[in-house]
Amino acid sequence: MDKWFEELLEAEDGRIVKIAYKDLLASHQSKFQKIDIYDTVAFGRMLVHDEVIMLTEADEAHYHEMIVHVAMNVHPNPQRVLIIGGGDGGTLREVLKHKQVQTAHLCEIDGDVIRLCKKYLPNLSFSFADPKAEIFREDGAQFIKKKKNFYHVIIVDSSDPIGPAEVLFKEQFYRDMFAALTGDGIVVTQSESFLFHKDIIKDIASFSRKIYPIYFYYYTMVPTYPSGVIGFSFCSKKYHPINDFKPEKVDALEGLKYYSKDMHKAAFVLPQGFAMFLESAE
């Protein structure tokens, strides 16, 4: 076991992730980033962008199920859904488990991510072939500006706020998403870890509360991320994530590995210190 991948993004803060791998299955420098896919010893196949872990087969459901099903089981009729990012296909896979969905748009800036994931991560990417799915290889921040009052749910499955994803953590992007939603629409965005990224979360909470009538932060456990925890912003025009949750919709979902009725509610129960911090964010 002499081949190791090391994620050094937060090494200066004293944190690294080190994962043993058997083979490097693909390595490609796209227009936007370096894309690697490894066959790991303990976690199955692993997708890496610019030396940062995006997912592993072992725990990707923890992330993809939670970024999707919370909003989809709160909105009563999510017919039109947009995914920004999500080029691996996992978020799209989960969205299409909801029979109410008529149109699922996916906007991924880097078409090479889609191409490589179709080849090496078929358990995630098979939904690209679904007739309800339409794929756009564009900048999501620009794509959203062209849509008004259209989507019932928008899900931003982005990488960290560096490189091409940085704009997806800005106030203007959240305002553009608000305009693209129907009158009862919901946005969910990848919003980093409450353990190590409080400043980022504070900024998102501050401007989201100015734009959306309802804002909450919730989280999930992903062991192969540096903190083991990743969070999401729930931004809604009308529906409350707990009061308007429809648990009967969960029974219709197939193949769940992490998300459940109880997990939906528990994800919004924040550690006391962070809850107080978030409440004070202005």
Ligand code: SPM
Contents of the next structure:
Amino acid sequence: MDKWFEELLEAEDGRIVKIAYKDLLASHQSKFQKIDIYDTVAFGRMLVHDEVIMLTEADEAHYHEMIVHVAMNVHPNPQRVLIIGGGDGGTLREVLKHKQVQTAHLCEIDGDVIRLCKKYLPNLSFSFADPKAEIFREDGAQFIKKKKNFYHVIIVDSSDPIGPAEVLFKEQFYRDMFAALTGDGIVVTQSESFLFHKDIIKDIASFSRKIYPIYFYYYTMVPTYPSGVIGFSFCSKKYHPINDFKPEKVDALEGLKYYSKDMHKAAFVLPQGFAMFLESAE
Ligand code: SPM
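Hand over the structure of the form predicted in complex with the named molecule; the form predicted on its own is what we had up.
Full complex below, order starting with the chain above.
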């Protein structure tokens, strides 16, 4: 194993991730970011943006199932869904497993991500061909301002809060999503790791609690991310993520690798120190 990819994003904090690879299948500088796709030794194909791992085929289901199915199994009838980001297609694939979905919009700022993932990650990107899917190659922060009282569920499958995704971690964007939701809508956003990104999560929790009646943080395991875990914000106008969970909906989902009825509930159980920290965030 003589070729190694190194993710250095958090090197200043004393940690890096190294993934051995066989080949670099594609490398492209788009208008927004550098996009690389590797064939790794142990984790299948790997998508990287600006030297930060977005997904590997080995553990992408841990992320995509958990960013999607929690909200979709809490909302009683999520007919209209919006995904912001998610240009690889993994989140869209999971959304379309729900038969109630009539329209799935996906708004990805970087069309080159979609193009390359269609070619190199077919196990995720096959979802783009579904007739219920409509793809917009636009800035999600601008796209959302045009929608009012429309979506039952909005999922923000973003990269980290640097570069093109930075605006997706701001209070105004959460306010615009609130306006784009129906009266009982739910938002789920990629909200970083409770192990290493407490300040980011504290900010999101703080302004989300001012905007949404219900806010919770939950998490999943992604071994190829630097901390091994990544979390999500659950922001809801009406439905509680546990009290309004509809476990019978899980039985209809095919091909699950990580999400289950028990995992839905377990994901909201936080380590005591972080739970107290989050509770005190104002
Ligand atoms: N559809 C997959 C997109 C991945 N989105 C999340 C990427 C997060 C990568 N960084 C993890 C933590 C490092 N700060």
